[in-house]
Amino acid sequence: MSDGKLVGIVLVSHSAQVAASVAELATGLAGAGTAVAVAPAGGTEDGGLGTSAALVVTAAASVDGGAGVAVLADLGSAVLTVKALLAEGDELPEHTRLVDAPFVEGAVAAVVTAATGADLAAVEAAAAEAYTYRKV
């Protein structure tokens, strides 16, 4: 558990909508009141699809409280988007991780999770424990 201090989560997707929907279902069934800060980092600066490495950026520094920041991605070019920024060591806050899930259930598991104050590595493993879930 944490000091009190709340993982962060960052969506980082092609599309604005995308990011800002999956943002909006995951702290939606996280439960009224929580106080996970989740940022949307999605489409590019101009609004159209793809990835910006500046609102992916902004997005983590505005969830960044301390304890961490889990960032998700959707697709290919998203997920290098994150990796080239975490290997510039520089531009995301410290404690900063990639988690690999599936974008749509790792972001509630994580929203989730983190609303319970656990720390960055159990909010990536509930994260990545979303592979898991079978639907048939």
Given for the second form:
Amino acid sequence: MSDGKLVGIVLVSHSAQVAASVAELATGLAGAGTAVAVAPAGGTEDGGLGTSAALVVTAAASVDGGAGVAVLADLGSAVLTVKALLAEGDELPEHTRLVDAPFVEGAVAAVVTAATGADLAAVEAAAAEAYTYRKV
Amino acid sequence: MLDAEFFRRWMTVTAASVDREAERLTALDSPIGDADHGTNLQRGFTAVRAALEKEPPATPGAVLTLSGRLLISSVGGASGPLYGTLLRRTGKALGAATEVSREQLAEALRTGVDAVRQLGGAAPGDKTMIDALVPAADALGDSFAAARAAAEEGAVATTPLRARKGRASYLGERSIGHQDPGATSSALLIAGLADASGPTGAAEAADE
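Moving from the form predicted alone, what structure would you give for the form predicted in complex with its partner chain?
Everything in the complex follows now, all chains and molecules, and the chain you saw is the first one.
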């Protein structure tokens, strides 16, 4: 627990619609009125498919409430861009982590867990655990 | 010795060849990728060229770290963080020296290539930019011309390989028979380095 501050969540997808929809889905499933800050960073700045480092940086800053930021990414350049930004050292808020998790299921687990006031490590573990849920 | 001006020339020459070859890179990226490699890199190197003209950094290391940073922020596809990491780590490895030798650059480039391998998780033979960059970094110890030839050979040698990284890996067997776009643009970057040394390897001659 981190003194009332909640972990923020950033969802990085190649598509603006995917990022926004998954954010809406995860927030909706976390329950009405959840206080968790969730920011989508989808597509390129000009609305195309791809990843914008600037959108990721802006989204991370917007959800940083002091308890850390968990970033989930979908594919290829989304993952690589977040890793490269983390390597820069000063681009993302302190205590920002790229979480190794499936994008949709991981996002739901992360937001629901963050809503309970869990710390960054717990949010990360919950999102990663979504990999173990087999569907058949 | 190679100064900041040499490194600016390297980036400018590469920006010009990326402009020239953008359509070819995108064409290579069309059967096995998402057909945006040329336009993405063009956007990145245009930003690099503009920034280096506006505020030329004072050291070789600073030229490369600034260029790398701009590629990460402006490319939009996977080549941004990959090339950005390559140049940034190479630049950091050069430190604050105002001039560096070709051998020092070769050593720094190896550090940069290792960082790219770590970021993308690719090994030689995976049909990626690594297949051009690893032989180029090794050959740079001998000469700029050798590095250029090694990168070009490495890029061509990706044709019969099966992709194991990136979007092309989803194609499995069908990725065979296509030259890798990332290895091809890496060969352009190394050719830019050789061109920056002058038609007769002037920078090298000055070294001796």
